[in-house]
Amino acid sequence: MIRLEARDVTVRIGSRTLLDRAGLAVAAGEMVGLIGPNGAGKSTLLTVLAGLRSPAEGAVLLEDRPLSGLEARARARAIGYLEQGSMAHWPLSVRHTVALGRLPHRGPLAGEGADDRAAIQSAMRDCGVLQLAEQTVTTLSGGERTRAMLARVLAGQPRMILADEPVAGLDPAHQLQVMDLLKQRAAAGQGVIVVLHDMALALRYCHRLVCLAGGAVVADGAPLDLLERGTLADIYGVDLLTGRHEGQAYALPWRLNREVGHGG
């Protein structure tokens, strides 16, 4: 079974542990949600996961192979990352964007194929955004350009997905848009871990939560575990409304139970 995993990962800028010997792992058809306070370390752990970034100790391992030991071509098909905020660097038209998800299939001077196009136009599809396809990528909304970006990262079809607050910005019916098309490619058979801070969401619809909080990873569970547990309110210094709807738990945050400090 395909498997990503962060085994005791380490991370640090100067003296500051960003980092300290964090773990988590996804398998093949499981939907991992990464949760915590701000400045957990949660976007850095999705960045060394994706390969971006090298801990000071500790190892990244796909498949039980060093991630590290893979060239930079096989690592982006294997891992699509979308990181936070989904920033477009270059006035490209939504269709070139997605397009670019596709080039570590190709060889360096090889047009598109049938398989590219056919996976392009299916992410594109798929994230709302087929008829966007000759608007620049810059001139979009937040959440316009989020599922633009979404989309280049599934049309490179790759075996993980890494997803850093997807959902920020999006509108109520994007949000369970995009929230469904993940859980669908985790059905589907790809690994997929996502960022969130959306405790209904992450509820809802993710098969296990890794909770950070001080770079540290503390606690590791199926979501309805961790919120009867009161991990999940421990955890952000808030009391919790809960119920359930249609078979389903959920939680919204009502109050502080605590001072919560000016950190980003």
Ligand code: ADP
Contents of the next structure:
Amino acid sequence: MIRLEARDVTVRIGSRTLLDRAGLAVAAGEMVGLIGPNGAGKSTLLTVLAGLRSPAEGAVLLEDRPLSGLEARARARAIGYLEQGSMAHWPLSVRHTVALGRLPHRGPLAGEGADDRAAIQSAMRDCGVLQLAEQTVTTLSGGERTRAMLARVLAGQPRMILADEPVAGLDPAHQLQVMDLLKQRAAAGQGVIVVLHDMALALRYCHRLVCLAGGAVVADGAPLDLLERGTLADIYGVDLLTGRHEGQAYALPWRLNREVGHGG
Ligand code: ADP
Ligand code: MG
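One more: the block was the form predicted on its own; return the form predicted together with the named molecule.
Expanding to the full complex; the earlier chain stays at the top.
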């Protein structure tokens, strides 16, 4: 079973502890939601899982082997990482930017093969950016850019997909499109970790939710269990409006819960 795991990971910067013995695992075929308040350490944990930051303590394991033992190209083929608010740094066309996602599969000097072209095309189609193929990425709207950068990650056909707030700033239709897409990737056997704040989407789409607060994992379980136990409300310090539709539970943040100590 293909599995990516952060085990008891601690990250410190100066005197601050960003992650405190945090643990999280995702298996092939699974879609895990990583949730928690701003500043909880979600992005930090994702960069550690992507092998982009070394923890002071603990380890990241891919199929039970330390990720740090993998050379960079092999790691990039295995793990696709979508940075939060991912910016396009060069004024390349969308097509060219998405094609960069294939670099771990071929040398920088080798031309695009049929496999590369097929992967680029299907990633652009899945992310709804085909009609933007010739547009310069730096001129895209925020939501369009996010979908283009996600297409770049998907073009690499990684076994594990780590997406940091991929639906933040997307319109409702594109939020559902991106969540559907990630869920399809999980169904097709890839492992997915998605950072998100939308509880309705978290409940509907994720097999499991991991809750971070203050750099520590405070809950890890089935979305519905966490909702029913009040964990989702507690970690954000809000009262939730909950209900059911088409047999599925939903939850919306309704008001600050002052008992939890947020607000004033
Ligand atoms: P999240 O993604 O959950 O919102 P982050 O992982 O981005 O949180 O950040 C966790 C905490 O670490 C935040 O309080 C942030 O201010 C802090 N932090 C992140 N990077 C640095 C840094 N380079 N120096 C100091 N503090 C940092
Ligand atoms: Mg973040």
